[in-house]
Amino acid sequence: MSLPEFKLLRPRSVEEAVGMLHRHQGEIQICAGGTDLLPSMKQRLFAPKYLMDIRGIDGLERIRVTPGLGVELGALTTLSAVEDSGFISKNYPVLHEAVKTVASPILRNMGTMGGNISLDTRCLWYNQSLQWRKSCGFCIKKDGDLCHVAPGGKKCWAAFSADTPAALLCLSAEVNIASPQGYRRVPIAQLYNNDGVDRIKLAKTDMITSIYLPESSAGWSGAYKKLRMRGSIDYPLAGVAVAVKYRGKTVEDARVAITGVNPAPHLIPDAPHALVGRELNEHAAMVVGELAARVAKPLTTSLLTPEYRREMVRVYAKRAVMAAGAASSN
């Protein structure tokens, strides 16, 4: 499959990039690492008239630590750079664990943090060639009005399938967004819509420039567990991130988030109640697993059954909680 025809734009500043987004809105796509976008363009899921390569913008590829505030990850910071950062590994282990599971080392060398948090949703009926999709009458996410996953439904259930947002939710991360009106910073928990088509709360003239990890989340024990078809390269069919803050042997605060089983990543709202004020043990981990399975809403967006994926959310949540506890004692 070949790429559709497009004109390549290469801005040298955020302001220039935002101007291009404004002039060509509706006809332009942002390209950073291109590890997800370019294969999708070959499948004709996207055929933008303009492709804007932002890799020439200085200052977007960095890990900057500000004592007393936290860490800024530029949108162009590669996943490999985060994986190789001793500071991230020590202070934000849940993010380090999640990044390590993304795709393969070669793809992590190209893929970026900004690209990963804004990844398109995926579905067995959507991520196919144009010829395959045409033979099936297309779907509600692209070119059609039928949902093959939930027939008769008006909502797209394509699954959000990025790994790092679950970890970032556990860390109370924030996202810096540039637009023609200036910059704004929003909690990553407010970035996503629970909709397979309208997946992210970004205007066509918006561009993510960085991700902030607050210092208040530094030092929390963390773990990330992921179900995938192939253990080395695939997207999550279920992913669970856990971050735990201890006071002695007692849990002082905790957060659990899931990905891969809903149209958006989700924090498990009742998970802290099952962990805070207690010593972490297998019973508490089982309770968190049950809570996570209730939030998970997998449908037939992959080759694995929804029932199996929901059960794996339960299993992986328990494992992630126990792994976070084991990491704190090391």
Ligand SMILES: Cc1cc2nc3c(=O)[nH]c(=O)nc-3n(C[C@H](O)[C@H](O)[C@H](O)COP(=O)(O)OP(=O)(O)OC[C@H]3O[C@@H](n4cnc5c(N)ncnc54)[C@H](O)[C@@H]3O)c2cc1C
Given for the second form:
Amino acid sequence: MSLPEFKLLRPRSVEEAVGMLHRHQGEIQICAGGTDLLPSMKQRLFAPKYLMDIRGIDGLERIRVTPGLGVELGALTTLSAVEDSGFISKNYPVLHEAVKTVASPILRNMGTMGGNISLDTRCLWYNQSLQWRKSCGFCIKKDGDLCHVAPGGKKCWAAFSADTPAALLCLSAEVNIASPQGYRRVPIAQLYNNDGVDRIKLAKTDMITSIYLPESSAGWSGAYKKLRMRGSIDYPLAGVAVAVKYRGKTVEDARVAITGVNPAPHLIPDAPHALVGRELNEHAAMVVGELAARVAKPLTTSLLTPEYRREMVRVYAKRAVMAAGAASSN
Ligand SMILES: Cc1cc2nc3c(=O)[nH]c(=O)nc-3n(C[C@H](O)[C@H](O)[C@H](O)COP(=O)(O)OP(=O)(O)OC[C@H]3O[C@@H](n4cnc5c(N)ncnc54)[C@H](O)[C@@H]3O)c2cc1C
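With the form predicted on its own already on screen, would you show the form predicted together with this ligand?
Whole complex next, starting from this chain.
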């Protein structure tokens, strides 16, 4: 499959990039590592007139630690750089665990943090070639007006299928966004819409420039468990992230988040109640599993059945809580 024709733009600064987004609004798309966008363009899911390659912008590639505040990951920081960072693996293990599971080493060398959190939603009926989609009938996410997954419904259920946002939710990360009006900082918990089409609260002129991990989340024990078709390369069909802060053997604070099973990643709101003030044990882990499975709403967006994916959220949430407990005692 070939790429559709486009004009390549290469801004050298964030200001220039935002100016281009403003000037060509609706006809332009940001390309970072291109690992998701370019295959999607080959499938004609996108055919922007202008493709803006942001990799020439200086300063967006760094991992910057500010004592007392936390860490800033530039939007162009590759997944491999996060994986290789001793600082991240020591201080934010849940992110380190999640990033290691993304795709394959080569894709992690190209793929960026900004691209990962802005990833398009995925569905069995959408991530196909133009010919495939045409022969089956287009859907509401692209070119059509019906949903093959929930016939009669008006909402798109395509699943948000990036790994790191579940970990970032557990860390209370924030996202820095540049626009023609200036910069704004948004908690990642407020970034997504839970809608397969209108997935993310980014205007057409917005660009993510960095991600902040607060120091208050540093040193929490963490684990990430992921269901996928193969042991490598594949997107999550369910992902569970757990971060736990201990005082002695007692849980002082905890967060659990899921991805791959809804149109957005979600924090499990009641999980902290099941864990805080207790020692981690199998019963508490089982309760968290039940709570996570209740939030998961997988539909027929992949080859695995929704029932199986939901069950695996329960199983993996339990395993991730136990793994976070085991990691803390090492
Ligand atoms: C075979 C295969 C397997 C994969 N497996 C996984 C997996 O297991 N887990 C997973 O999470 N991902 C997976 N991916 C997807 C992808 O490789 C990663 O999510 C990667 O992090 C995307 O980053 P990128 O820089 O390549 O994004 P791009 O492809 O460049 O962009 C992705 C989207 O984000 C937007 N974007 C990029 N940067 C910015 C920014 N700074 N501000 C605003 N919008 C931006 C783009 O416009 C585009 O819509 C897989 C991809 C392939 C091809």
